[in-house]
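Here we start with a single chain on its own, the form predicted on its own, put down as structure tokens.
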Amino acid sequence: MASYDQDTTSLGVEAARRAVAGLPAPDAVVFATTAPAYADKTNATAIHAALGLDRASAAFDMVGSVRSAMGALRFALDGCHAGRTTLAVLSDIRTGLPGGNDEAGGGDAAAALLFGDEGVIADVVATSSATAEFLDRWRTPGESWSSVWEERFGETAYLPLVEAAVTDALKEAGLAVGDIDRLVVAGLHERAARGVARVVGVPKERASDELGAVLGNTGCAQPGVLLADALDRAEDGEVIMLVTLADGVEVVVFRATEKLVAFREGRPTVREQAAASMPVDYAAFLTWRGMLRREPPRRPDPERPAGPPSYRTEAWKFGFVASRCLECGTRHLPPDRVCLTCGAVDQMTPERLADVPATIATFTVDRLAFSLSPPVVVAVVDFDGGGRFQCEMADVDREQVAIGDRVEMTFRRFYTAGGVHNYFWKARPARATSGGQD
């Protein structure tokens, strides 16, 4: 589950960072979620800024429905055909009523997939759609949980659409059912999703695990997460069919290339990332989701972040871009015009530090600072290559943190005041080498 300082935007940033690590910057970003941090305002622009993309790169949202995920993938694929490298970011936080199936079976996750024509690890060989208007799950704007129609109705609506869409996809690809090596099925209607392999005629051993016991159903992010999990284990030449159930059926057929196995080396799998979690008690979970009001910290409420300074310092606040003096080599965090060491003026070059590891020089545990998950661990960290910075820590056990620990930066939502989310970077204990899925 997402932590108290995470939302769909910050989750999307973390997935996007892994997807583009070591690769050319995309020409466009498209963000899909059912739980956007903002309405009216584009959420993809925060991801764009956190990645430090050029202003000429486009950023768009597709929000509100689970089907938006496949819309983002199809948009990215169309961009690829037009010669644009496009990053599709799928992110979701699932919330249900306490004690309900959605609460118990929901999960939070983000996946990012980069579509381009260089270094391809999986070719798209066919797509198909079967769209229909029917009511199996819905949520009116402003509500935090969904309503669900009786399960058997959804099953009778979805499965004929599956049969039609899969037939069309196989015909376009020039393949037969027996050529499908891995069948990946995503969708919030579990009963219909379980029936897809039977309708398609794929043996159960070729149907991928929906990861429900590991992650829960991650809604809009689920197609990307399950596809990434299949790519974690696929071999060269394998055919992967992704079937998504959401107000109709979307099918995408992939064929793994010879570059897939080499691409995976040194990158954590989906299951390894899911295992790197910390236990959260139920009261904390309800508090983080806004369902349990508890005594607030006895400190002044945080102030609403202002728009103008956030805009002026976009590269630092969102991209974590510092500066290095060209005269003496001193690195400055935050970036500065005047060197603190040699006094040189406007002799700086920008340096992005979001992906630079650091070491804890000292730390303190603050039991009075405002937080939904007190106490706050504040550390002073020294970045490799120079630069010292004081910041909050995330995903840390205050009993285990120690001077000399290695940390990495993570994009988080510090707090929300006056309807404005205050995003910035925290340090967290260093994990395995970051990786991504193409």
Second form
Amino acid sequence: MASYDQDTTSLGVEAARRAVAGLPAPDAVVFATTAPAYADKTNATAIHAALGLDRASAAFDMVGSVRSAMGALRFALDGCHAGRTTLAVLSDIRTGLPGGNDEAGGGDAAAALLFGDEGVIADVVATSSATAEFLDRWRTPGESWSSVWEERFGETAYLPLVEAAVTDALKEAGLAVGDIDRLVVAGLHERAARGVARVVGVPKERASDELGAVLGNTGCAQPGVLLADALDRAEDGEVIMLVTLADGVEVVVFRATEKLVAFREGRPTVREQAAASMPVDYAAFLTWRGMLRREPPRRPDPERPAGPPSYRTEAWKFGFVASRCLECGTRHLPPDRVCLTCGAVDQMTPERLADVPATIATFTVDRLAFSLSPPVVVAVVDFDGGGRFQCEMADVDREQVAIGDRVEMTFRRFYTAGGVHNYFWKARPARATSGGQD
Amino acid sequence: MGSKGIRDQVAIVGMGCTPFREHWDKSTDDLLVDSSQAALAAAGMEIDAVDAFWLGTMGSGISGLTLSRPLKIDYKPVSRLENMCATGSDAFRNACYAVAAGAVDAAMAIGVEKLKDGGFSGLTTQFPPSDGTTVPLTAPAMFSLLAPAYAKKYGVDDAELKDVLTRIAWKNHRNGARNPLAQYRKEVAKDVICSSPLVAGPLGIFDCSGVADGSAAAIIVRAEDAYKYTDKPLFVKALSLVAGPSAGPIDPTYDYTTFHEVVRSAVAAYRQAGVDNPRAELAMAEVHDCFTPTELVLMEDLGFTERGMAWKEVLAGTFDLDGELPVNPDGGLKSFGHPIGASGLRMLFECWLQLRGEAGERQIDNGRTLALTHNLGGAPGSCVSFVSIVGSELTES
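Given the form predicted on its own, state the structure of the form predicted in complex with its partner chain.
Every component of the complex follows; first up is the chain already shown.
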């Protein structure tokens, strides 16, 4: 599950950073979720800024339904055909009413897929759609839980659509059912999803499990997460069929390339990442989800971040871009105009430190400060290659923090005040490896 | 050197200080009237004789009208000044300079803060609109950063450090128990201090100064005029204020075991006052014990002990009321609470009482005639620091 300081945007940043690490920046970002942090205001722009993308690259949201995920993939794929690289970020936080199936079975995750022409690890060989309007699962805007129709009805509606879409996709790809090495099925309708392998005629051992026991059903992120999981294990030339059930059926057929195995090296798998989680008690979970109001500290409410200063410092606030003195090399976080060491004025060059590891110089546990998850752990961290910053810590066991610990930066939502989400970076204990999806 | 000082050019001839506490029944105006009237009475002076006023307050009012309205000041210059927790000290400094410059014959420095009306725990500050990227650390958390860094550097283990911090709080409460103006007037047992609920890092509630309302005021005249007003004036020997470049939070060489700003301001103050060995020459010191680790580190920064030795000296009682150099004999921020604008002048008020022999049961009698006040605003690595030295005698030259 997502932590108290994560939302679909910050989860999306986490996944996106890893997807683009070491690769040329995409020409566009498209963000899909059922739980957008903002309406009206574009969420993809925060991801764009956190990645430090160029002004000329585009950013769009596709929000609202689980099906948006496949819309994002199709959009990104179309971009390829038009000569653009596009990053599709699929992110979701699943919430249900306390005690319900969705609460127990839902999971939070984000996956990011970069579509382009170079260094391809999986080719898209076919796509198909089967669209239909029926009342399977629905939620009015503003509600945190959804309603579902009786299960057997959904199964009856979905499975014929699966049959049609799979047939179309195989035809387009010039493949037979027997050529499918791995069938990946995503969808919130579990009963229908379980029936897909049977309808398509793929033997059970080739149907990927849904990671449900580990991650839960991750909604909009699920197609990306399951595909990534399949790619974690696929061999060169393997054919993967991704079937998504969401108000109809979308099918995409991939073929792994010879670059896949090398790409995986040094990147943790989806399953490894899913295993690296911290225990959370139920009261904390309800509080984070806004379902349990608790006594606040006797402190002023946090101030909402202001628009103009946030815009002026966009590169810092979202991109963690510091400055380095051209005269003496001293790094400044946040970026400064006058050098602390040599006093040179306006001799700075921007330098992104989001991916630079750091070491804890000293730290404290603040039991008085406002937080959705008190107490706040704050560390003074020194970056490899110079530069110091005082920052909050995320995903940390406060009993385990020590001077000298290694940390890495992570993009988070600090708090929400006056309807404004305050996004910025925190340090978290360094993980052995990084890459892939969160 | 840039900071020449104004040794023996001006004198304090009257001071007043309200009790520091929860003044539910008094407004900011009331507190200002009370402290200013007390200061004027001590100097035997009417308010009309004061030519200019400096009011220190961080958040209890804006502009000179905050003072001129309640006091009905008759069209005189009133400056309102803010320099975080050094606000009251800086008001005093500016008033002294105006008199030393010959611009005015008599000036009043007055500080006030009404914190309890806010209803929050600890200090709160209104900041301008921002991008939200500064970590919103509370004050105890900022200062608690000193504790693990100091302990690690000097090989003090967690239990020893807790003993040291506890003893600082215990000493200051013990002193405050002997002061009718203090907010907390009870001695507190060490085990109560040590086991108090944690607030930030290793700091418990008793490692933190309280929240209070209060006001204090001083009247400053030219040194040659001092005896017209009182037979026991205090002469200003040194005034030193520095604002650092806020390097600590951005400079990896800063180790969180010192306040560079304090060292700089202390060196300048000692030079202005002609003090070579503060530990032997000062009768007492009032320092900014906002949190117990602050006082620990200050003992080294102000040159009262060698580096790495303060924790041992604290345990040995060097800074107790009957120790070699009494520190915070009035009970400090620990016993008084910290109404920001008033604290610097409250420290000076203790020097006023002690050097004039009016401190009652906590009177220090070590034959010395100099006293130091120190306060700072901000956080470790990023602060303003003020040091003043006052004396009851003119230096022979």
